[in-house]
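Heads up, the chain below is alone and in the form predicted on its own; it's given as structure tokens.
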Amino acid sequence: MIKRLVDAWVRQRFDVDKMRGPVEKQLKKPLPHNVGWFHTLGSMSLFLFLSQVVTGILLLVYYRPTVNEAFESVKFIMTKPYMGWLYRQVHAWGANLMVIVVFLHMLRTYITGSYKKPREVTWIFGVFLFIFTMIFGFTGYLLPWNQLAYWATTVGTEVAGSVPIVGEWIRTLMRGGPSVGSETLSRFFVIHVIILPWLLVLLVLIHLFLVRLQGVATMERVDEEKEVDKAHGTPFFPTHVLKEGIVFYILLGILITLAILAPFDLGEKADPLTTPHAIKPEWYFLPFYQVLKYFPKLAGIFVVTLAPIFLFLWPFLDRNKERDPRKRPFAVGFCILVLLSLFIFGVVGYLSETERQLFGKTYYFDVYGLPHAGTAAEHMAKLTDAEVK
């Protein structure tokens, strides 16, 4: 009875039959036969974004964005409210997983040649989504106002200040003054909580619209794609939707497991007068940060800036009409080289300025990641002796 009443009420106000057509067309739209589990990475990214929004709203109930109360409010969230610690850990791990999943989604798009004509604009919006996801992580990292976050933000804004001509203006705009302080926290809070979420919502809607409008790319050559028919395609609903549902449950399980078994430590409250040893940015910025060490300041900024520029321009630089990775040796080889570079510079950056036990001996890795036998103190003593001589 209730169903009939609601149905009658809705039908008196909306043309249900006219709306049902486009919806059913999208639900029943067949996908190419090459669509598999890796094509759920886009939906996984959306799931993590929604998770970040929900957990972020829950954290905002108690969080206070001031230098005097930010750290204490996060500490309160982790100790007093019911399940507050879980929401905070899920939010922190969700940020890291979102960077990984969005990166893997772009990697899958690259490997399958889905960025090629006519989907260049879709790829460009995807690059924007990836960049804004990393900015999301950078702005959110400061909000707990702990020691590592404070000094990592100081280093990050200093790097931004090295940009020629406009660097000083960018650094002041980010910090709100000459150093990281209350204005910086307020600006990062506004960017993280208000500006970026709405920007991502807009970009996601445009990205999804383009994907549904142009369809998922097949493995056929550019300009030779044929429309997928129901007989040879994979139904979006329920086949692919079921895959995405399974992946959501697995991802949620991974997220909660990491939050429980590997929680992020809050650390100490930010102290502008005490500089910790070997401050480094978050892991997804670490390869670029390490690269900067090997070049003069301006040259390093130029080299690091090439990465996003190449991402935006790649669909127009790659003139090969093939999409099959087996027929694109240069593009695939270039991708492998980039991945190896990111991994190597990331590991070297992680090891730099630390002491490690290797094969029963102590080694100190200097700022460039080069190993030296002995401890850090012994290495510094050798450098001092060399300067005296």
Second form
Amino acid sequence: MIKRLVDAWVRQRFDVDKMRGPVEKQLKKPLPHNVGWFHTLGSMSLFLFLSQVVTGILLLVYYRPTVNEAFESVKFIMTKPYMGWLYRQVHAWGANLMVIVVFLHMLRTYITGSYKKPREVTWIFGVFLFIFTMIFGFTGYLLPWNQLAYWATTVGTEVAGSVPIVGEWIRTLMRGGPSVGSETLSRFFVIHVIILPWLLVLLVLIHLFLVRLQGVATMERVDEEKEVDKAHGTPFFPTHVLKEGIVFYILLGILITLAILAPFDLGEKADPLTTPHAIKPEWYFLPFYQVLKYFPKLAGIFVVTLAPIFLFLWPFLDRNKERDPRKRPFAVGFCILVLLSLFIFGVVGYLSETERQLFGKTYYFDVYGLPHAGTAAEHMAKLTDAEVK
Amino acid sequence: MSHHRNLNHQAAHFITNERGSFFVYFGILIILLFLSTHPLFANTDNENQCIACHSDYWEEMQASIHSRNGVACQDCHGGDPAQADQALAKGPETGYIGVPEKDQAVQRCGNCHANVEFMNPYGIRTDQLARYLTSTHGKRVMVDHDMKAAACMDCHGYHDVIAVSDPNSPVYPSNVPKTCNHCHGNERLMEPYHHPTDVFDQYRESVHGKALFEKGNLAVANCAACHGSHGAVPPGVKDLGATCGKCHVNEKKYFLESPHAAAMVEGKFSECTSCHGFHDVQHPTAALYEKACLNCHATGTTEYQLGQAIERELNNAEQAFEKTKGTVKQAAIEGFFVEEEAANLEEVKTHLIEIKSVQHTLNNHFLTERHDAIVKSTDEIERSIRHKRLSHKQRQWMLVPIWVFIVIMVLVLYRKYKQLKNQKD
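We have the form predicted on its own; now please give the form predicted together with its partner chain.
Below is the entire complex, every chain and molecule, led by the chain shown above.
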């Protein structure tokens, strides 16, 4: 009865039959056979973004973006409001998982050659989405205003300040003053909760529109792609959506499990007068941070800047018409090399300036990640002796 | 090389020739002129001829507060320092007294230090002489002419007197016990007065002595805090409470509400020292009730039973506090937010400090009230931390139904997906 009444009310106002066609066309759009489980990573990135938006809104109810209140308000969220601890942890872990999932989505696109003509623009928007996801992480990291965040941001903005000519200006723009302080917090807050979310929404819409417009890439050579018809393709709904549902539930489980079993510590409140030993950025910046150490200031920044430039230009540099990874040994080899170096520099960055027990012996990994037998204090004493001599 | 040798040769020649000699003499003259402006040499002129013979005392005086404020030899010893001739300098008309006797020295010090007009610019009180005359030391020196009793310089020093605020001064708070012990620890000196000479040793081991010598707490009681400094007299039995009460204000206040206050008025009970002792006073614990009460009350008496009851409550409150303190600390190590509990624990600590003062009323009703408040608060803190631990465990257990639901959903969706795929194939 009610359903009939609503149906009639809508039909009197909208031409439902005319609208049903395009909606059904989009829903049932056939996807090529090569669409596998890894093709769900794009949707999972979107799910994580939505999760970040929802948990972010909940955090905004209690969060206070001032140097005097930020730390206390996050502590309040973690202790007082109903399920506050959960949405803070889901937000923190969601940010990390989003970087991983977006990266894996990009990796899948690279391996399957989907970035090639005619989808270069979709790839470029994808790279923008990846970079903005990382900036999301960088700006959000400061907001709890704890020691780790404060000093990681100090180092991060210092690195940006080393860029020739415009560096000083960029650093001041980011910090809102000579050092990280209340102005920085305000700026990062505005970027994190106003500018980036809307920018990401816009970019995601364009990215999705392009994907829908040009269809999901097949494994056929460039310019030899055949349109997927209903008989040979897999319908987006319900077949592919079911796959996405499965991955969604698993990802949701992982997210909640991490939030409960490996919660992020809030640590100590930011103290500009106490510099902690071995300041490090978030793990996803660690490989770049480590690379910076091996080069003189400008050369380091140049090397690190090459990474995003390569990502943007890659569809135009790669002239190979093949999409099948087995027929693209150079591109795949290059990718493996990049992945390996990211991993190695990441691990070295993680180990650097720490003391570790290896095979029953204590080693100190210096700033370059080189191991030295003995403790950190012993290593420092040796360095001081050498300087005196 | 030869060029260098030539230069050296030329330089040596320059110094040995006439022009060179002129520069050397001129340099010496400049140095002498500079030295003549130095205070040490400034007073070696005709103004103070005492130094010609007594340069050693003059040396001692240089660092003294007196020398820095223009006090010179004649102000204490008399004489005319302007006379180079010894006979004229110490002539009868010069008021020369040589080494003053103690009573003379006291008067000499008083000439300035009891002069309000003179001392006003230095902001120093001027009642020291008046107080000294009321002290046991003062009476012995000034009335009995007992020159073995302490006068100004025995505590402050002679020529090298420095400001009381200087940590090197013998009357700086941390040095006072050692300075008093200089005489009061001397058996031969104290024998005629029948004074014990182990007071310093007792004090050093007392709660006050440890706080002063080990923790450097200058506010803690030293000899002068109880006995007075310039007006030093041994406090009488009735004055002891007032002496201790200068610092232990609350204990004094509550003691006056106790049944012992009446006994104290009758002179039967020495306020604080009856239970705590005096020079060797130790950090009091509840165990004191087991020993101190027995000094006057037999076991089995109502008074003794009351003491036992108070001891139990104090121990109980202390144990509850210590246990909860451990719980809060452990919870903080485990990563729980315990600021609120820590703040409540501080409140309990305040109650505990309060109960330690209130016990001096010996009123069990007051004590029970505070004891119950402490136990209630510590119970609440323990409960709150238990609740936090429990909800942490519950969160982990919640993962079981969450994953059961996820696995079911994944299986259902996968089954449906397989069905669709099979239909298509």
